[in-house]
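The data below hold one chain only, encoded as structure tokens and taken in the form predicted alone.
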Amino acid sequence: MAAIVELRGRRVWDSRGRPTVEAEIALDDGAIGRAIAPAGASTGAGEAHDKRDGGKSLRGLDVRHAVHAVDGEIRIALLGKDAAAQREIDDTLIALDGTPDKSRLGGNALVAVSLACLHAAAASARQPLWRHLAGDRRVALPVPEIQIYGGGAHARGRVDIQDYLVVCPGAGSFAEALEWTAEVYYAAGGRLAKKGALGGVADEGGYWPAFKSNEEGVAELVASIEDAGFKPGEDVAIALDVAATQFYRGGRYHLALENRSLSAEQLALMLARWIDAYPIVSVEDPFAENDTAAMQSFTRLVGDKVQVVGDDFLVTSAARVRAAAAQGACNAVLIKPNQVGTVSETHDAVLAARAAGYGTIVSARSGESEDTSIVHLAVGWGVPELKVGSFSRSERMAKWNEGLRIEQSLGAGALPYPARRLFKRYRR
């Protein structure tokens, strides 16, 4: 046993330049473990709530109450406790802060320092945190998804489209498929700026464009991927978080960008046409998260194509994630820790997801910092992709940049890299 004998609290900062919570937690042995809450800009309803302290003072996303917390209540309760005893941590948290959404405490509050128990148990281990969570299981490094145009909440709507990325089906490695990324990347900058549309950078990193339709984007996405030399579908495809809860208010979406607004069953049929146009192997929340009767019939017309991603739809929640599968709605869930609060909870959307067939893939939010802890997630649970943002600004190249050294490390010992044989169960 480990015993957990100080806990702090700390506002630190993240990428947006917002107040966020840093949890540290030292042991009895001297191993210490440290984790910082990420925070998202295009949020679900459901989502496990962050504690902000109102007001004027930082526009009232100050966390000095979320941090006063982790000094307090949760210190006091905590103490003393085994940090190996993850579940029993966890169950702590969400029994002290006592709400559906961990609104009393917040859960930017819970996930730092149920994190931070979670490094400090790997650090007492002497073992990396995806090694700790592993346990002598054969690993592979997860199939990077990473984000090239930003829109929706992420670029102030300059397209309503959220994200247009790349994954590298054709890639053999981790480090083969950033190199890939790398050189979308550089091709797709190069296309706006001589078009004069490029405006800038999203907030995780991707180029802002200046499109005159949300499709156009997608059709500069494949003509990046043949200027950088790649076979669009083969070794680069494409992969969307239309983010469809942005855009939807009174039953209809509203494509601000093209003046229009469509009904769920128009918006599906857009949506079906560029798959079969286009090389687009991922979709993710193509409606809004109360549209689940549109979830359904998308999922049935192009659910053997394509992932259909449940995010705001399932906000990692094990139980909406069984409740979606036996409705038939997605094949896929996105896994993010802060949506739910706690490791234990994350974890049991995933075991949720694999038990129900859906493909997994854990991810970053919009507010990020150098914490790396999804990378050893998704390494060491086995989770076949990751999404992390775009392939500019420190705090998404921190996290692919610790994907290279997990994966140097595993050597020949990794199982063999996912990404040639993940999107094969879709047909085309």
Ligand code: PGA
Given for the second form:
Amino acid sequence: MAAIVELRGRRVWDSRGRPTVEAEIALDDGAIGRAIAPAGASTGAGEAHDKRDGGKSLRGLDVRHAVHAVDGEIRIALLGKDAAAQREIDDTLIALDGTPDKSRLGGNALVAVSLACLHAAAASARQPLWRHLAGDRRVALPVPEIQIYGGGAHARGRVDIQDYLVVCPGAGSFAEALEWTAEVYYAAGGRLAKKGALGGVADEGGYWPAFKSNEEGVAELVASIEDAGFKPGEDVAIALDVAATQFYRGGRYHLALENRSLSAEQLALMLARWIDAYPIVSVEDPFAENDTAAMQSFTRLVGDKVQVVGDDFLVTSAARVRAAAAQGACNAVLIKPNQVGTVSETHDAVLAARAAGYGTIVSARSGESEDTSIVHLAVGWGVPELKVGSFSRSERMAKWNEGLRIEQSLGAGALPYPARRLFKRYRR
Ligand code: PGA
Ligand code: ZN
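Please give the corresponding structure for the form predicted together with 2-phosphoglycolic acid (PGA), as opposed to the form predicted alone shown earlier.
Everything in the complex follows now, all chains and molecules, and the chain you saw is the first one.
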């Protein structure tokens, strides 16, 4: 056993220049673990609640109280505990907080501490984090889902759809998928610049596009894939994160860019038409987080053709995944550790998804940092997809580059890269 001998909180800064919580844990054998909490912008109502100070300075976003909780109550509760007993650590954090949404101590404080503890345990075992999680199991790199255009809450609502992403079903390795994505990213930027529709980059590093309609983004992405020399659908396919909660009001879906509002049924038909017309393999949060009926009928309508992913709808909750599976809503879940607050609960959601036959995608947030924990979670837990934002800005590239390091270190010992079979179970 390696006991926790010190725990410190630290206020650091995320990719939007906002304060966030870093936790650092030291063990009695000299091992150290460190992690930084990310932060969402299009958050689900059911997420663990970040503790922010409010008030005037830093637009109320400061995290001094959350850092103080790490240095005070949380430190006292964890000193002397075995860092390798992750479940016990996490149960202690959950009980200490005592609220269903982790709002007393803060989801940001808890997730930083929980992940730091995991890092310390891996360091103590002298193993990379992914190996510490995988044990003797063989692993594969996950298939990247990479944003090309950013919209929604990440680009001040410039387009309504939040993420236009690519996946590379035809790539033979993680490294090759990144290389192909880079070509598509350059091609997409070139097309936008030519049209005079390039407004810089959005929060996750994807282009901030001046499209005239939401569908134009899909068509432009197909053209970019072709410009880059790839076969749309075969080499490189499309994933969308609609993040529909963001434009749902009064029971209708408001597409501000197109100056019209749709019923759930009309939105479903629009998306189903896109799925038929374009090489789309995955659609995330097509309806609002509380519109279960729409999610069910959409999954019935297109669930055999595409991955229907719950993000705000499932908020990395094992219980919600089980309930959704019983209702036939979605067939895949986005996994974000800070949505639920601890490593153990995140793992529970992965296991619940697997038991339900759901696809799983580990995901970053729109507010990120140099922390690469999620890449290790995806590899170590055998999660076959990874969504990190776009192919620019170092808080994103740090994750892709960490994946490259892991892939290189696996060499011939890796399981086959899962891209070719991953989306085959759809589109039959
Ligand atoms: P968020 O969005 O991190 O801003 O909440 C990411 C997503 O919706 O997948
Ligand atoms: Zn999402």
